[in-house]
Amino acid sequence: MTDSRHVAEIAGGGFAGLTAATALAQMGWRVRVHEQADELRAEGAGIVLWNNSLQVLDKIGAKPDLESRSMTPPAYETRMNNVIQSQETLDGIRWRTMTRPHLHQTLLTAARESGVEVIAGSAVTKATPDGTITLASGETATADLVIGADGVTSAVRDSLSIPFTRQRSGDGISRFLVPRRKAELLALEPETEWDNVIDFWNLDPRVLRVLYTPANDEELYLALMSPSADADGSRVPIDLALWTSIFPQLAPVLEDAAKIQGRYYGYQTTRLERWTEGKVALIGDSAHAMCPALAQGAGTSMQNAWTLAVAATEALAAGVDLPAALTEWERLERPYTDIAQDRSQWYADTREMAKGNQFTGESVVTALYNPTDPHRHEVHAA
């Protein structure tokens, strides 16, 4: 990395690592994306982004590629002991669900064809404040910008002892990706719009919730959401009998799903104190894990990529100094996830979202924001 652009160095290859890197690279940086696994792919199941993270992909020309194999259901719908709630069309909010594997790779191609160098099996254990990093090989890099988006075990985070909290909830869920079997569900419940996304929940006799997300034509995301103490609810591969006799119209779908190794993920959050520490900058899980109520982490890992990127090479272009443009970023951007962090946590701790029509007031605001409006701070001032 000798020639004369500037350099970045980022540690890890998710959503929000290979969004930053391609917005710095397509702002002409030299970026090296570094990947602690051997293989460069997504974990997980579906996903839900909102119109925060598809601004940033339209800007980074990914919107052909992520349409190709995504979907915008007619409606999101609440049910409770199978009785609905609930049917929010969602007029005026931009959305879409997919696949973590077809994102992921949407991403990957986005970076790789603006010149990115995404290296597998590079793990960053520490970065300095002044921009250098060491790898697990020993060897060691430096940056005019370091982004630690290594996830919520983040090592750069970690070496830079950067004080945090995380606050962890009762619930849990296990993800799948399954076959739609739209025919056989429509067989069982001929009335239902199997193509809205459906939030199934039961609080009585037990705890057992079920988010049915169809992802494009032929896959459906499946999450089974129970408390982590109920170790039948929580159990993966998932207890088909005690899944089924709560919801007997998802029958065909959670019969693929219990063939499933699949994994239970305990909702937690982390709040950071800062994100940023000279010229290294935290973003993703690394930064502020959330629970998926809102859906957001992803969508927020994205939005701050972009608007890091953007801040990043204006500060550097305008000869600022790079730390203070990096605080000041964290200042003007940083309300916007923390409101999701928050709602997020309080639907989690609540279970608020079993009473339906939930995509109102603050529930919205992050999912409406635009990080690529120049003008996005005022228009929310106002």
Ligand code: 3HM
The other form holds:
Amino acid sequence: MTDSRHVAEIAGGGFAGLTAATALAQMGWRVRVHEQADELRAEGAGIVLWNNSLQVLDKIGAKPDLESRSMTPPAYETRMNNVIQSQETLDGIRWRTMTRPHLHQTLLTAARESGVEVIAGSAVTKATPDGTITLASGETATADLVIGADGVTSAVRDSLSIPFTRQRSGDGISRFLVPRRKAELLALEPETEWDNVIDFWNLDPRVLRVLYTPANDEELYLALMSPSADADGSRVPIDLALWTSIFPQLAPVLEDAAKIQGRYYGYQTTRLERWTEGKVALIGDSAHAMCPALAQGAGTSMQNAWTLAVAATEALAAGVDLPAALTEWERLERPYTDIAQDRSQWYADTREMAKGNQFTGESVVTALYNPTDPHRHEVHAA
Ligand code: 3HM
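Can you switch from the form predicted on its own and show the form predicted together with this ligand instead?
Complete assembly follows, chain above in first position.
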């Protein structure tokens, strides 16, 4: 028996690669995902997802799994020197917090249940526009569609020599998953709603910020921001005395964070001249790594994974040339990612988020986007 399915080879088993793989498999493709790491797991701590990616998770059937261990906090609170600037309830904006391992496990389960072959310890070292990939083992394979979802250091992107720029900013964060310790926090600050996301800013006399994000009933995601020029502020494991001196009400959870090695990441934005080359498309951090201010790195990755799967499937069904269809996909979809990248870089450069009341205008365009609505571009085209 011959297998008449279209073939997709995907580099990268992260959020972008697994979402694209699952969507394509469910649309009838034969899909392989190559993950260079020996183990399939997520790096990092917590994450916030918005409507744009939650719509995609609905479509691939991952919602029940995802919701089993995630939450929507009652409000997104912003404080300056511990004075509340805003408590945004985000009415009408769908959002959920969770841990990165949970999101990754959810996507991995969806991929496998959809028939995707996920291969750990397999690095794609090269792709060519005709749809050929080369693996670290020396093996080659050809596909109807190749996807480079292999992260900010993408070998697929670099093997195609796609030009890009990288804009760095002076700030960065380290991230930790720790126990909630709600009772202890309440004892220190009884008036606080500790289920909220709370963005604790301090700009003066020193720039230090703790983004406090409950991820579920048991786990808390802490993101600690400081300028990279501040050696003590950006040190990992964290300088517990420094952080608790500025944020004494967070002492119980900072103590847990201090026990973790952690890693400090400098903020940066990577912009590519183009996301596609022939039968190869790039999604996720390989194509559009961004600053985390809007929490849209993974969200845009999953959104682009879905729309790419739909565009490629429709093109092949209609007998349309795939490279042309991929170019058109980028033209239609890229503006929603560009706006998130630009806005996140602007927040990183200006620290305007410290003022609160941030969920309006351009800052929510991508969050509100529904990449699964087939009519989403008609308004703009008309
Ligand atoms: C969720 C989230 N939001 C904002 C930042 C930031 O501005 O560093 C990081 C995050 O993980």
